[in-house]
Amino acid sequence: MEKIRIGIVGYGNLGRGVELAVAQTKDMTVDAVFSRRAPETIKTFGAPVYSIDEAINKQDDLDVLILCGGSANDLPQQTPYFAQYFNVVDSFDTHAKIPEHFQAVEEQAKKHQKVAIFSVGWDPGLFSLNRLYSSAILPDGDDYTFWGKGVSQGHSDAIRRIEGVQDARQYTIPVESAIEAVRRGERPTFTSREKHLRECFVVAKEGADKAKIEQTIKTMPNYFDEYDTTVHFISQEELNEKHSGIPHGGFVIRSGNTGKAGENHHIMEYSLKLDSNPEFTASVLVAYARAAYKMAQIRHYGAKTVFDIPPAMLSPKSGEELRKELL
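In the form predicted together with a further copy of the same chain, what is the structure of this chain alone?
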């Protein structure tokens, strides 16, 4: 069997995760890593590295390109651009800009007869799928999404930008009593504060005003002011030792009712507990790269989301095997 030939664009935590995830499959291979950095400075687990400028010369050598750049600055340009030349998968996660991203990607993918699956990962991605399945099945119901316990890169970065801060790590923590209330079927309405806590581990620069740093964090608009936030000042050594992992996870819960008068109650719950957010996200991207390859084979071109992909396309197994082993 010929393997599906994958190219990786961008070789940070996510790109490395993709290379490792492909190595766990039997039907795929990473044939190229593309980077803006000088190729000779990048050490992969074995895949050859090229300058990103060479990517479009490799059209005939790769089946799917997995785009591992950031949603803020890379993917809005890269995904429509590469969709001219390759089937692509990205993890675009700026919720508010998804309609705009779809338009840009759809135009190029349709025009150039490519498959482009965007916003793949766990949220957006697997969590979105669960919101869709459960709301279609229980229309009289409410969705609840909780994130954590996990590291929020965006919130950690926001703290690092504060004057006097040397390093920081922020954990988003779901409020256990809120999850329990949802599981009991109460269908409550929550404020941001009632759903999540924020816990910050901060390394202050020598001589910095810690009280002021703490105050600045706790009152930061959008990021922290609507939450109960705790701040711990620790040493760089302790941060490195105890907080170097990138765990994450969360819960999607549908609470809904059926019956003549809604007398029967049902809870559908999906949860993830992840040691490594980037490695898990990479594993989702790789499964959808397989789907992109299969969609291209049947000429279902255009911009797609997880909502559009028949689940069977994610698996290396045949329809017959799936019906026999997993149904």
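Since the structure above is the form predicted together with a further copy of the same chain, I would like to see how the form predicted on its own looks, so please show that one next.
For this one, just the chain is written down, with no partner chains and no other molecules.
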């Protein structure tokens, strides 16, 4: 069987997760890892490593490029750029900027006849699909999404990019009373602040202005400014000891009514509990890389989201197998 040739851009937690996820498939192989770091300093699980500057020279050797950079600074530039040369998949997760990201990626992918599936993961991604399904099924209803408790990779990355920050972890914590109200069918209206708390553990560089760092975090648009945020400054040793894991999860709940007078109430709930946020997100990216390859085969070029991908394209199984085993 001819395997789908995968390239990985960025080899942090998410990039390593992609290599591990591909190893669990039978129809894919990782043929290249590209990094801004010196290739000789990176140890993979077997994939060859190249400078990111060499990536465009590998166009003929790869079927899909999975982009594993951060949403704050990397993906807004990398995804449109690489969509000129490769079919790509990214995990862009800044919800407020998705329309803007789509336009930039669509322009390049359509022009160069590539498939670019963006904002792939569990939210945006799997949770987005569940919001779509449930709102279509229960039009008289309200959606509620709760994240956590868990480490947000994107938010932690955004903190680490602040001047004076050496390392950081950010936990998103749902407000339990809000979840309970939704499950009771009350259909309340929440502000962002009423649904979640944000707790940050930060290692400051020596001599850094901690007050300025804390203020920068709490006022950061699209990340912290709409939430009650607590910032703790701790040592690198304490961070390593107590916050080395990357768990996460959450819930998508649709509370709705049916019947002539809305007399019957229904709750649709989808939940995730993840030991490793990056490894699970990587597994979603790999499934959508398979779909990107299939869409390129039938020339469905352009920027796509999870809404645009037929579910069967995610699976290595044939239509006959899917109908027999899963339907």
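Only residues modelled in both forms are compared. Numbering follows the first chain given and starts at 1. What you are looking at is a predicted structure, and each value in this text was computed from that prediction instead of being measured. The term rigid core refers to the maximal set of C-alpha atoms that superpose within 1.5 Å between the two forms.
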Treating the chain as two rigid parts, the smaller one turns between these two forms by an angle in degrees of 28
With the core held fixed, Q170 moves its Cα between these two forms by a number of Å equal to 4.4
In Å, the rigid core superposition gives a C-alpha shift for F190 between these two forms of 3.2
Students should find the CA displacement of E214 between these two forms, rigid core aligned, in Å, to be 10.7
Stretches of at least 3 common residues between these two forms with C-alpha displacement of 2 Å or more post rigid core fit fall at 152 to 181, 188 to 243
